[in-house]
Amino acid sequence: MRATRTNTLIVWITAAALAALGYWHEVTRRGLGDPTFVTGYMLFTLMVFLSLYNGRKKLSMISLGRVSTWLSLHVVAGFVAVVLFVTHAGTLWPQGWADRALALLFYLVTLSGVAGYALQLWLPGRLTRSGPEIIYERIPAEIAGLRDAAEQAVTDAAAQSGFDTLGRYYVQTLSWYFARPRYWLSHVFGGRYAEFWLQRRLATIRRHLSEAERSALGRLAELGAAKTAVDAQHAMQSVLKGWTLIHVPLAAALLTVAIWHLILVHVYAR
């Protein structure tokens, strides 16, 4: 969350607003009064507010608001719910089994988002750098596009010079890297193993080829450099919508059972 007028704003009354709690909290709970029923319904409240953050991602053509100022909102609400969690079970582990597993789906919706708000800061800028970013739906399509054009360099290749060299070490090595996206891994974590296997791949086969062979490796070269970044691109955007798949049905879980919990609370505690 960086640090401008609003987002500073936010954080002040933030704060502000978590000290008159805790001020409530402990003047009530001096006077033998009961402030569970208040903190369950403002962290229900709170939880109904944060899982607004994912329609007004999908409603981005309307205008309610800019969605850096929903982020910043959705990142202290959930701050201010951890700390509401805790002062409305008085605990961090609560007794009953339906508690627990109340409690439990709170903390695994808690670390999922932290782990999606570091995502968000860490993965945007590094698909920026890998170059113009693509749709991730166009991304198979992209990667066609790209194995055509490296079989019909082969192909051309060879009807220019007369050899199959190239032919036949592209259907034995190199085409299983054209067929789809590889090294996941390593370009989640910032790796250049697919750079540097297609360049092993690339200079093995250069010193038996003619001429006309040696010009059509060059453009699977650069063929394969597009293909890398395209497969960095794919990485990175699928451990963003990913995380979602994790974290935004964990929510719904969470909501589903804190709503079960505020009807048991009042049939039976009211």
The other form holds:
Amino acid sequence: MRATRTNTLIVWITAAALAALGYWHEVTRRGLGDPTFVTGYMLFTLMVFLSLYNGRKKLSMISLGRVSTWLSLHVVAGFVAVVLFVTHAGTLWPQGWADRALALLFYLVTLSGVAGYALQLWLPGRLTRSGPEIIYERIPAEIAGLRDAAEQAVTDAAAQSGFDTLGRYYVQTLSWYFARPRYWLSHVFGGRYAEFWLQRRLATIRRHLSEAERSALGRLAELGAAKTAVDAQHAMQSVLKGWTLIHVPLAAALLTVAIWHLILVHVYAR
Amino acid sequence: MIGEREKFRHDRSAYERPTLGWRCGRAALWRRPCARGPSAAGACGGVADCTPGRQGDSWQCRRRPADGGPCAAGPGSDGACSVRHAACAPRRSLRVWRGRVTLLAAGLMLSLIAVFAGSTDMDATRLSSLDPGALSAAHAHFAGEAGCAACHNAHGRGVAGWWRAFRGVGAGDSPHRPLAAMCLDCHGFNGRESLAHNHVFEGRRASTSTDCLMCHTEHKGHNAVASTITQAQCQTCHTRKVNGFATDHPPFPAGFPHDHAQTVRFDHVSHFGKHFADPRLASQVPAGGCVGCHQVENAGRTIKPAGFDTACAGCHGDAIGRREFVLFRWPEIESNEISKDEVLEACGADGETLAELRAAVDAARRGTPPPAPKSAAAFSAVSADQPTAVTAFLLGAPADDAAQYGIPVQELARAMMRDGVDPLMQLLARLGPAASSRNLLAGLNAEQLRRAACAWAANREYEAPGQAALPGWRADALELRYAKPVHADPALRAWMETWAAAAPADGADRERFAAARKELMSPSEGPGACFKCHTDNGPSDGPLALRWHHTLSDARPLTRFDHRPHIDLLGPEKTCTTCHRLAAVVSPTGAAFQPLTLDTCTSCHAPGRVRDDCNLCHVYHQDHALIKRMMSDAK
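For the form predicted in complex with the partner chain instead of the form predicted alone, what are the coordinates?
The complete assembly is shown below, putting the previous chain first.
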């Protein structure tokens, strides 16, 4: 409830600020004034503020406000930055290599930001629905544990039944699945390819197994389902973490070119 | 495994370190990671299960409960853990990779900026980190070798120049010239560039100063318009709201647009109403009505007439030649101050003198007394006229008092009789230095003038050999005149311009000068009758500006109009009379047409029809022009 109130407040303040900015820009432009210096500096300040969000996440030990509030501010400031950019540039695709590079980087950062925000709205719900959530850093241990359990079940079945059918099948087929996360793309987009693959493989061997081995096969099915859930967690969390590998470096490149643009403007445009 | 809550207990679960720069190498290979993880320096922390602690004289195993608790073998005597594993190769964490890629991206941008900063030139196809976009077509070819520095003062001046520019235009001793000042190296206006419309408007003296960059932008592409001022921007200063030309524009002034002074007079009313309707002149009337005289193919703001030879000479060609310029006239004199001997000495014996000498010789042979010479009889002047006003001014004597001008006139005749043109040239110096430089007497035959002066000194008329056939100076009878002038005659034009530019200060001279100027520039009687059509501008006794050509009045420097699209739309036959309707009489200002009203324009220029915004007819700058120095420097 508190977060909703805060977000509503941010949106209203932003809308009012944008309306005031639009009015001021039009009055200044009609008055033959030059609003580009002011809008340019506002945009640059906003870019610096947007980049502070990354720093805020690293300074989790200091009380700098709630991260959710920071995220809301980051999203709204990003939207304002787009409006300011178009207002400042006066066009969607400026002239000149320097300005075009700046515009291209701005659009890439915006697109990656929008994509990231969309992922943050979309994937957490799916993470919750896909099963118990696992800390990303613990996923390798989780997979190792499942693999150990699967191998233990196969070994026990061979010892009890005296047959090595399931063991050889595990080594030749199923061990590939338990070795590491599989079907990353399918999991990202909510596909069930891994589940079908596993069921098909288990169904294929079932008719050839003894009673004792069938019991172990049931255990393998449970472990395989758990592995599928872990893989889904891994795929979605890696996307949530990995998109910043695009967004943050692009933002740094944008900030660098923006500083160069600022210098050029002060040297050449006055 | 999943769902095992105890895995998150402090004594059961591993302590994850996502903010550290390393992660376990075993985990990277999807194997079970060790509980301790890599050190901050990146060394494997899983070589031993624990780090035994010393307790008294012995070592105690400190393996975590999650890993099975204290081992059975326990630490060795040297305190080393007895459970050893092969070391892994820790990997960098995602956070480190993100930092590295971020630094790489920023560094790459800096490198690209640095590499391409040196390749700046005016070629838009080359990559440059200084490239702000292509120049407009108007400026693209003017930068020349100076390149960016033609407009940007800091360009090519190194770090110091950039720093001065960065500090701003008002920074103390900074020699940095602002961008707007660089514009004025090439662009000039008829008025201060920092004033609105380059003009001081009465009642608006407190107007805010302006700057080129308020309206003009560059580097927006080859086809971009450097100025994009809108109607709304006009109304920042022009507080009268104009939402539409038809509804809100103030009425045109009385007499618009014909209320300006004409540089070449032409009475449209009498020509169209009387002369062109005269059947006797039908063959000489220019065909096609208005376009018979006006060059519609060169239509612009004005449609200039075709010129004298095409439009006027048919009827008025001979009138110019009939009005000759009499520079000197031998006037009536009361007494002859030049002796016969002087004339005989300077000019030699003429026919009359030779006859007297022959009579005296014959009388001597016969032994009779010689006949009495004619000169002994009472003096009777050969001329009964006054000197011209021009001669009177040059001699500094009144033209209506023979007692005063008699001596100077004869002095001039005596001098011309001896030296030809030179004495006249010396007199012309009174008109100022321009008179001698213009060579006003070019083509005057000095010997003819000397012989004429001899005749006048001898109180006789000069008999010129033959008749004048071409324009030029000619002495004949009692006058020195410029005969048979033609239109745009360079000699007559030089005289007019010299006389227009001169302005003597002395009181008596001023009156004689004004009389001479009036005689020269008389529309009806003046030489060539130049000022029947051509006009002048200035005080009657001061320097005048002569208007030889049909030029546009500068009465409305902030207004523009183009006849061409109107003619193209309506056709030359209908266009002229649609707007220019002949008046019944010529107005005191010389306007021969009825004034235009807003209705004339709003029939087409209205919303939904033809453009009707301010910028269509009004311009911002007053007489904008490129400075000629720039053109010469560019060569």
